[in-house]
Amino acid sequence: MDIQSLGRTGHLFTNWATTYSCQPELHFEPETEEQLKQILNTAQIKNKKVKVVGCGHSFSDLVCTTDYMISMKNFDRVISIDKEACKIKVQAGIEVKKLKDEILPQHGLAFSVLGSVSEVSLAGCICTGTHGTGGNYGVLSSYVLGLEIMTANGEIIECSKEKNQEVFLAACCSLGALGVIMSVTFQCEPAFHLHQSQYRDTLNNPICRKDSWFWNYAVGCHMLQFCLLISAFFTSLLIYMNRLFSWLLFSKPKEIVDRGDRVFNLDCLFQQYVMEWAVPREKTAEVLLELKDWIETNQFPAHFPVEVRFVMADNIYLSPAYNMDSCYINILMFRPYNKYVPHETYWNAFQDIMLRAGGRPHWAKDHGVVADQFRKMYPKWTKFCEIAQKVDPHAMFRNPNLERVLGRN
């Protein structure tokens, strides 16, 4: 089969923030395997470089190209459900909001937690450590059982806890720098509810306030981004903004009782600048306040919220969690219309913080973290670059990001 009959030209690429895109040369959507190995055999032999793309959720380059780029979309199907065991067999292209909402709810089972957002791929998950929050919980890839991977020559590897430990501690969280994942062993609970409490403790015995169209969109989405424009032109206004929407938005209590899924997620309103890092846990007070001294000393326009979480340790060679309990912080700046909004300043004074605190960024979120620095970050940093030499010797996986970060094979 002519790989040029698989392919697309003349595709855009671009991540749902609308903060990077590519072109790449032909852009793949796969349906079999047998026409998977024959675009990598094409892309080996004309040297061509190769990245799979899930959902576009990534708030960073790390899937960007300027030559092959496959998507994953339709190997979505189930391969095996284990309801006593709770266990479930996917193919990797299949969409978490897919599991969550249709397949698992219709067995009784539930993913253990969550991240903000579902709508992405469950192999995109795994390549970059997706949390969720919970101080008993790791990174959705703590929960996953086995790997089916197909490597550069076409080879499928099979990993787990038992069988090709490394690797599999390797691919757990591996950026897509080892292949491409092909299905998941993944390990679920029974369904489950979950009992939100939302409060602001500086205020006493509020009224509370039951969810509507009305607060959670035309005020908590339109109005706020209409706002944040205006904001962007005068930013002396934005602490008050912050305020009042602070206060219309948050300073009732509201109390939600829902499948653990449907608490898990929330909604991420409108495009956004996202950086995010994982500190140990027992550093969370004195970098939230040195954050917060920063802003306040340099007086900078920064929108809110700053979100918060908890994650166990794990042995997953590149998880921001390695071996340590950790507190994910998350800044963001949201982009009201698309609109540029000067975010620079802060990236760098909250990576600053960071770094003196021991913390690790998250692989799918802005960062300007380089290779000599990640290999003291990580202390299997060398092992996994092996396994990624050994198993993409002619590094046909690597991108403009992946050299950055993980340095030229």
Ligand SMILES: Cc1cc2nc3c(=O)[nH]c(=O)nc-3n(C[C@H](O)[C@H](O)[C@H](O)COP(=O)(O)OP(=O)(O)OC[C@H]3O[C@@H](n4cnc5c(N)ncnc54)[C@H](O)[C@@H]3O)c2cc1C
Contents of the next structure:
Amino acid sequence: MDIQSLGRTGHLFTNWATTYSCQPELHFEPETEEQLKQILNTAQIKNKKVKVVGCGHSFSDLVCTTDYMISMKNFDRVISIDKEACKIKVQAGIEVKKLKDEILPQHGLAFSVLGSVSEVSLAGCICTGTHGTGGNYGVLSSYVLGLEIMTANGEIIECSKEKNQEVFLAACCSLGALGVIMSVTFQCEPAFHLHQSQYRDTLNNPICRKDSWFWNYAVGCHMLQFCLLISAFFTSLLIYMNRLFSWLLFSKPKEIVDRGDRVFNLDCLFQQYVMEWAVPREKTAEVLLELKDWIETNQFPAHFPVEVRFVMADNIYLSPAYNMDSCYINILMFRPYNKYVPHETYWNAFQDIMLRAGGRPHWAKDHGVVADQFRKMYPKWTKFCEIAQKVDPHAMFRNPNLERVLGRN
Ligand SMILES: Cc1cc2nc3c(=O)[nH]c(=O)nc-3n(C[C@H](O)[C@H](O)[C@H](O)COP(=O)(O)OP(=O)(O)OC[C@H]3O[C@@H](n4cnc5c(N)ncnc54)[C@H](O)[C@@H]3O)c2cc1C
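Given the form predicted on its own above, what does the protein look like in the form predicted in complex with the ligand?
Below is the entire complex, every chain and molecule, led by the chain shown above.
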């Protein structure tokens, strides 16, 4: 088949946060392995860069390209399920939502942990070290048992804890730099319920309100967005708005018992700038106090929440939790009605604090760290680069973001 008939011109890609967009020369949605191979062959002959996209939820320019963009959305089938061993093998483009809502419950299974949203692809989560929270739970990549990857020359490499172990440990958090992940074998566990407690430590006089559409969306989303727009023009109002919304939304203790996956996910409301770092767990209090001190000293109109989550150490070469029981701290600035909101000084201050604390940034979120700094953060950096050089010698899978963070290969 002619490559031009497989690809589409004029496709405009925009990420979820609407902070980055790009127009690839050709956008592909292959349906078969053969088509995918053909696209990579043509890219190689024409010296084009290739970027695979999952659901476009990364906050940075991680998936932007002006050459070839490949969406893996048609690779969304279940290949096999071993209910006894709680293992599932799926095509890599499958959405986490489809797995957690439809497929896993049918077999009495569940993800051990999840991030805040599920409208993301399994491969996308694995490539960026997506995480949830739980001191004894790792990043999602740490539940991967095996991968099949199509490399730049169209060859498929199988890797797992037993086979091609070094490639496996590199591929489990690889930003798409090693090739196109075709399938994932994933460790699940029997379905479970979770008990969520929400409360404020400083609460003296709780108001009694019910959890409802009115509070969660009318107040917690639409009214908040409108007020944040006003505060973008009158920044001195923000402190009062933060206090008001914190009181309105969080002052009443809330107890929820529900299916685990429903408790893990939360409503991330609307567009936002986001920066998140992992630091050694024992530094949690120190960095939070430093951040609070910086916000107060500089009277910076910071938005809430600041999210604090815990993740168990792993041995995946480029996982931010590599060899480090971690506390992930996430700051955000909402963009009401897509309005630009100044955040750069806040970002720089946060990054400085996290760097001093020995932190590593989340791969899918904003940061200003470049390859030479990453080299010092990750003990297995050189090993990762050697593997990338071997499987992608002409740097076909590097876009500007990857050239910045990984180097030019
Ligand atoms: C509202 C919101 C909430 C979020 N909450 C969390 C959270 O709680 N915890 C957390 O850690 N992160 C969180 N994230 C970040 C998110 O989990 C990551 O950005 C994740 O990568 C998104 O998956 P995606 O399918 O959209 O991937 P994309 O953004 O499309 O791609 C991410 C990377 O994966 C690569 N890739 C995708 N598919 C393949 C493939 N088949 N083969 C090779 N490479 C591939 C891409 O090239 C790219 O480098 C959140 C993001 C949003 C927008």
